[in-house]
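Next comes just one chain, in C-alpha cells: the form predicted alone.
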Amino acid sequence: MSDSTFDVIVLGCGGFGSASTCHLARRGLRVLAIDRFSPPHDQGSSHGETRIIRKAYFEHPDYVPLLKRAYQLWDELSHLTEESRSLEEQKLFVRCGLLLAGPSTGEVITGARQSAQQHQLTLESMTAAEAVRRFPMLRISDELETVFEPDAGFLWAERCVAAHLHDAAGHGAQFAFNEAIKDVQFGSNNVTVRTSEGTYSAACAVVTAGAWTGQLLPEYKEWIQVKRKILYWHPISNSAWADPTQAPAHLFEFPGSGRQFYGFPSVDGRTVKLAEHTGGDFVADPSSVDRMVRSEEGIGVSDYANRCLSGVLGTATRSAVCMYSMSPDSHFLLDRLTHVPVVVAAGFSGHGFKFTSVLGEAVADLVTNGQTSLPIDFLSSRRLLSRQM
C-alpha cells in the first residue's frame, strides 16, 4: 500500500468495523481499515448467514430509539448499492416478524413488553395455541406466553458487512486485510499502527476489534471476557420452514433454568439455523478457540428442536463456532477516549449486529465531532468506573 499516513485508522473490520468505515468514509475522511482476516469473514462475531432484528428490545428500552435508527440505515444501505449487486444479494434485511415464548415473569416476555409500551412498539400478545394456530411449524407449552413483534425479522450478516465495506470502497477508503496488528502507539494527538506488512499513521483511531479488544487496548481487558458459541443448522421436513411469510424467527426463554434458544426461518430450503443464546464457555485467547464442534455439545439445541419445533429434525448437519464478547452487565461499551485519540466500540455481548448501522454512524460522529446526538450515553463504560469505586 503507497499510502501510509490517514485521518482515520479502524482497527478491526467485522460488523462495526465496517459500519464504522463506511460512515467516516462518507464524510470525506481518509479512513484505512485494518483486519487479520478477510472480511467478511468466519473467524469472528459476524458470520453465520443471520442475525435477528427487533425493535421491542428485552434486553433495555433504552435501546429502542437505537434501533429506529438503524432500521431507517439498514433501509437506505440495501438502495445504496443496489445497481452492483444482484437482486438476491440486495436483499439485506427480511421483515419475517419474531415470536417470542416464555414464561410471563421471565426477561424476554417482560422486557419486550416493557419496550413496547414505553415506546409504542407493535407487540402481539397470544396465548401458545393462539401462536400455534398461526405458526403450525411451531410447538409452544401452555406455560409460556407469546408475543409477537411483525416488524421484526433478520439480516443478512456477512452481507451487511459486504455492503457497508463497497459502500466505503465507494467513498475513497482504503484497506489493509490479512495483515495482523503487531503493535499500536496511542499518542496524544495520533496513532501508529505497526501490522505484518507495514506501519500506518493517523490522527485518530477506532478500536472496532471484537473479541481481540482487550489485547489492542489493555484497560479494556477485565471489562471484556469471550465466550465460545456454535451455531447449528437443522434439516427440515416441512417446506413452510422456507416461506418467511409462514415461518418466523423465533426465540424461548424456559421457565426454571432461563435459558434461551432462537432460530430462524430456512434461507436455503434444506435447513433452518437454531442457536443457544444463553450458556457458552470463555475462552481465554480470541486467536486459539477451538472450532471443532463435539456432538455432546449440540444436546440442548437439538432437545429445543425437538421440543419446540415441528418439521425440524433433531440432529444438526452442519455446525459454526463464533464468538462473544462479553461485558461485566451485557450492555454494550462505547467510547470516546479521552487521554488518547480512540473511539471504542466493544463488548456487544451476543446481541449488537442489529445495532451496526447506527453505531457505525455514532462512531463517525464521536471522531469527527467529538459527540452525537444519537442516545449512547447509557453504553458509556463510565458506569463501570463507577461500580469500581
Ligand SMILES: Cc1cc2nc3c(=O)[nH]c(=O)nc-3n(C[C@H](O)[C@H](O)[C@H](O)COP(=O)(O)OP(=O)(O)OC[C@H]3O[C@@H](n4cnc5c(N)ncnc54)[C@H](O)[C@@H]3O)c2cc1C
Given for the second form:
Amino acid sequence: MSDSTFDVIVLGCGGFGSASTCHLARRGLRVLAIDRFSPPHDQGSSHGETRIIRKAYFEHPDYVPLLKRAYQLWDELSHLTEESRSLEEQKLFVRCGLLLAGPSTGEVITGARQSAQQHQLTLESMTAAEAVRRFPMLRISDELETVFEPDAGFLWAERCVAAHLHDAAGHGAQFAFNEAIKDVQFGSNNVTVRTSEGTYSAACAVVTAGAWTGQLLPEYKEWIQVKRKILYWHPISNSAWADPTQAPAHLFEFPGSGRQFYGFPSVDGRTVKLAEHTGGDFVADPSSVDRMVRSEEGIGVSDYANRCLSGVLGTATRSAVCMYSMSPDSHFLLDRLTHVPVVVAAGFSGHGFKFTSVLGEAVADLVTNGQTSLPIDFLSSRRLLSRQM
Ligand SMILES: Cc1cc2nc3c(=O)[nH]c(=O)nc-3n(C[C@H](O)[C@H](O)[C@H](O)COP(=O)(O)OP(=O)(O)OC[C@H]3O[C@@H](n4cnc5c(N)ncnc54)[C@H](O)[C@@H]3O)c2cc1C
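Taking the form predicted alone as the starting point, write out the structure of the form predicted in complex with this ligand.
Below, the chain from earlier opens the complete complex, with every other chain and molecule after it.
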C-alpha cells in the first residue's frame, strides 16, 4: 500500500466495518479498512447467506426509527450497486414477510405488538389455524398466538457486505485485507495501527471488530461475551418452501422454555436454513472457536423442523458455525469515546445485521460531526456504567 496516513482507519471489516467504510468514503474522507481475512468471509459473524430483517422489533420499540432508516438505506444500496451483481445475485433484500408465533405473554408476541402499535407498523394478527391455512408449510399449535409482518424479510448477508465494499471502493476507500491487526496505539488526536504487513496512522479510528472487539479495546472486554452459534440447512420434500407466500420467514418462541427458533424460505430449492436464536456456548477466544458440529447439537433444531414445519426433513445436510457478540443486556454498544478519537460499534448480540446500513451512517456522523441526528442514545455503553454503580 503506497499511503500509510488516512483520515480514518476502520478496524475490522465485516457487516459493520463495511457499512461504516462505505458511509465514511461517501463523505470524501480518506478511509482505510483493515481485516484479517478478505471480506465477505465465513470466519466472523456476517456469513451464512441470509439474515432476517423486520421492523416490529420485539427487542425494544426504540429500535424502530433506526429500522425505518435502515430500510431506506438498504433499498438505496440495492439500487446503487445492482449493476455490480450478476443476474442470479441481483437482490440484497427479499421482502418475503415474517410469521412470528409464541405465547401471548412471551417476549416475541408482546414486544412485536408493542413496537407495531407505538410506531404504526402493519402487523397482521391471526389465529394459529388461520396462519396454517395461509402458510401451509408451517405447523402451529393452537396454544400459540401468531402475527405476520408483511414488510419483513431477509437480507443476503455476504452480498450486503460486498455491496457496501463496492460502493466504498467507488468513493476511494482503500483496503488492507488479509492483514491481522497486531497492535493499536491510541493518542489523544491520532491512532497508529500495526498489522502483520505494515503500520498505518489516522486522525481517528472506528472499531468494528465483532467478536474480537475486546482484544482491540480492553475496556470492552468485560462487556462482550462471545457465543458459538450454529446454522443448519435441512433438505425439503415440498417445493412450496421456495414460495414465500406459502412459506415465509418464521420465528417461534416456545412457552415455558422461552427458546426461540427461526428459519427462512428455501433460496436454493433444495434446503431451508434453520437455527436457534437462544442458547449457545460461550467461547474464550473467537479465533479458536470450535467449528466442528456434533450431531447431538442439532437435536433442538431437528425437533423444531419436525414439530413446526411441514415438508422439511429432520436431519441437516449442512451446518456452519458463527458467533454472537453478546452485550450484558443484549442491546448494542455504539459509542464515541471521549479520551481517544475512536468510535466503537459492537455487542450486536445476534440481531445486528439488519442495522449495518443505518449504524454505518451513524458511525460516519459521529466521526465527521461528533454527533448524529439518528436516535442512538439508548445504545451508548453509559447505561452499563450506571448499572455497575
Ligand atoms: C448465526 C447467526 C445468525 C444471525 N441472524 C441474524 C438475523 O437474522 N438478523 C440480524 O439482523 N442479525 C443476525 N445476526 C447478527 C449479525 O449477523 C451480527 O450482529 C453482525 O453480522 C455482526 O457484524 P460485525 O461487523 O460486528 O462482526 P463481523 O462481521 O464478524 O466483523 C468483524 C470483523 O473484524 C475482523 N477482525 C477482528 N479482529 C481483527 C484483527 N485483529 N485484525 C484484523 N481484522 C480483525 C474480522 O475478521 C471480521 O471480519 C446473526 C448472527 C449469527 C452469528
